[in-house]
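Take a look at this one chain, the form predicted alone, written out in structure tokens.
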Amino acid sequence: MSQERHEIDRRQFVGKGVRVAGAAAVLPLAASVGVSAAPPAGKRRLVLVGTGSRGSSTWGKALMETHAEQVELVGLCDINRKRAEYAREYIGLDLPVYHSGDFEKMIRDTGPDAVLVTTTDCFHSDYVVAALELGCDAISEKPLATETEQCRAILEAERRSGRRVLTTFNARHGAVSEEIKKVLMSGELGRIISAEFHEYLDVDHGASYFRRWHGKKRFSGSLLVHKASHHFDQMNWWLEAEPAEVHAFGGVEFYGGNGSFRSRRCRGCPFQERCDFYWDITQSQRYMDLYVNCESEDGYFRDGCVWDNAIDTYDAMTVGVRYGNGTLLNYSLNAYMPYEGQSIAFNGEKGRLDVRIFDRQPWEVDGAGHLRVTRIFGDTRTWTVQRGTGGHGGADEKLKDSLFAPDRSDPLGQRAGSREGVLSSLIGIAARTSIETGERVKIHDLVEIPPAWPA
């Protein structure tokens, strides 16, 4: 997708093929559509919108290579047809392939039973609405949208359709997000009064963002609800509530105008030598092939400035949430840190559970969890959960396994679906527009919810 979009605005883009539902100023959060039932029987029938990077390979060769029993993919879609061609040479798949404009037509043509989307964020609420209105499932990368109103579109498209969206949540299948959750179903730490969640994004990761679309509010919805929409349902999940109201602030602190020069991008920049952020994608040809052989469809740039002036999107945040049942959240979002990792705690009235998990550093196992409880008036103890292999240490595959196994059964409650979409972005679009007004926002203000968690 474009870095401008190809200057595509929604109006344009809903006269291009995409009609999406409109929806009352205030819709209520109906629960999602058989979100904890296992996956149909059957093989099922997918197309693919959006071949970047993630539905190339995670949705298009990798889920082509193990679960070809379960799923059939029909067919191609991108805004960009060079790179449909190439993800279809990619994916190793005699696919048709068709341009953004020809969503329906490709609906019409292939019969799927679902829609993988993992376009642009901006993106996803269209095609998701799109595909249940053209009587089709739809699977979407996180995070479900990026505006209140793409929140109340998807859910009215599902109510009255009748078909179901499904969350691609992969964060929830990591080991150690697991074994947080069951350590929290457990009890020992009864009532969990209050929660934090530190992200810190090195100068690798960090910085790749701000090389890429996501650095413009206007895809991303800001790495509030880009990045930390998987942060923030992971603590819905673990918590089992929903967030009542948001206070945060952030800014852009260290990327876009902070640096001294920039370029557009860091092919034939003047300044590659001064830059400690040049990066040289003539290195990978994957990249190579997916992006920079394509920038004659769409100009977008792989390798954008970080130093940018129209970035917009803030690489400093902290966030304040009360939730429905009282706990209270501490997040915090840093992209520019000397080391990668989380820390992760909670507070309950027995004792406190502390999470860490460190990437790329020498005095850690790579991507471990190191866990510690400790009772109050009571002992500690201490252990160590090691990733898994695969695609973000094996959740991409425990992932695909929730969506697509037959009889895949779900006791820690792992699959999630509109609902959980709707509320992992909703604390991001509160977050960031709280950011922008100095004013605390109630989320009953953006999208009423119910007062019950579903089932």
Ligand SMILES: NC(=O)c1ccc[n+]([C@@H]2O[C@H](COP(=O)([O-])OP(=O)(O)OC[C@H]3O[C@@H](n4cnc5c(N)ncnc54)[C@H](O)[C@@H]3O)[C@@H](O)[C@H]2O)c1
The other form holds:
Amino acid sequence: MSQERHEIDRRQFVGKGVRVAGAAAVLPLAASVGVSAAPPAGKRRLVLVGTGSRGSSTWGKALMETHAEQVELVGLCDINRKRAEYAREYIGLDLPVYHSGDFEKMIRDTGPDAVLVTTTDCFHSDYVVAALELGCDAISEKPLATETEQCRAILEAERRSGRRVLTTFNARHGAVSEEIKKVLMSGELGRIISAEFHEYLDVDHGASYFRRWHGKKRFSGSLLVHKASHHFDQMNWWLEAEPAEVHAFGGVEFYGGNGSFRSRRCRGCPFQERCDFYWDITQSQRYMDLYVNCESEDGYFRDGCVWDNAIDTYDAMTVGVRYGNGTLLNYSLNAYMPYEGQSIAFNGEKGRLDVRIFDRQPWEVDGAGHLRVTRIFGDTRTWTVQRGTGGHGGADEKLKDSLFAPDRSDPLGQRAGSREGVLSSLIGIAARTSIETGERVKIHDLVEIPPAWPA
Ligand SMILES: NC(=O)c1ccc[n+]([C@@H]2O[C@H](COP(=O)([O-])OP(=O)(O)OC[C@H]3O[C@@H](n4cnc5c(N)ncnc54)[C@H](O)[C@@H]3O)[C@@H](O)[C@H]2O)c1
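And the form predicted together with the named molecule, for comparison with the form predicted alone?
Then the entire complex follows, led off by the chain already shown.
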């Protein structure tokens, strides 16, 4: 990947003066706008920054197919002009295309209500802050931020601007996720004393992170931020609790320098015959259009080598979290598993909820969740929740409804703002810091979290 070119562009972008110099972390943070309010009525004008896979599909083409009555896309922006032009063609609308250096010009030309941020993770906060300062709302993909300072800058810019930040935590909207929330809200387990969340990423999905920018911590914040931000947010939301303290262990134990041979990318690799992880990107026309045909702009290889010595994103990690209300969380993520799935549990004073989800397994219905409640000195019941249809088991559509359908109520409290985005990112940032320093990390030592938003 041409990392230097990404970083140069970031300096140019920040140097455009879109951000207010020295604003971050000076003023005390305070609650400003709520997330529980329904989205504003009327058609919303949106611009999209980051026209890669997620941006051009979920927040581009698919959004226009299902929500064109609620939203209008009015501009596209990317560091890679070729990719943005391809995205315009793919979305099928005659939209103006801007280079990332012209972000401010795009906002002035197109006058959007909100900016959809779907760039590489480490740039989300730059665009969120810039959007707010230019008078727009910001709707950001997870993770909202990858660094502590970014969390502070977002909270401060939102407070100062009076505009609103929404974080698109689609995982909250999955059928199994909602079922877990309902069991916990029913109170049948009593006070939750501890919880477990184990994420298994297989050698297909898991390996894909190490082929891409995600394998470098400075872009993704590590999988503790990029991937686990979903899981930490779900836990915060399920438990209705805030993290207080984190400690973690982790390492690069399987990918990266652990291989016995390596190349720059799969195309042209002399080890194709020997490598279990050889992946032929030329088999996908979409990936050829989106990435290979755009390499001349930024030198980014989508089929990078999983054995790259520069990979520093951990592939094995375990995290302990103590919540402010005393609940203890035991979390792990392994990205080289023979199968894909999740194992989640809640240990309450009246009983335990076990949840097991398998993805893409020959012996299992895709994404089905198996749940069991066992009451202490009592009975047990089991049931299965099937995955919905559509992107991420229907979660993407439900998320879009919650963002853009003005009459949708929010009985499970699924809308997430800056506060939820920051709290989830901070667990991952604290875990990464703990691995790097060997110390326990207190969340409030990283960022002064504003009080909960008023309902
Ligand atoms: N919620 C989900 O289920 C889900 C799923 C996939 C991806 N995502 C999120 O979507 C985001 C994009 O992921 P992706 O898979 O589409 O990655 P991608 O690599 O396909 O796309 C990233 C895009 O950002 C652009 N970009 C990089 N730096 C930029 C900069 N400084 N300014 C403007 N554009 C820049 C790249 O050129 C690229 O087009 C990530 O934050 C990821 O976490 C979320």
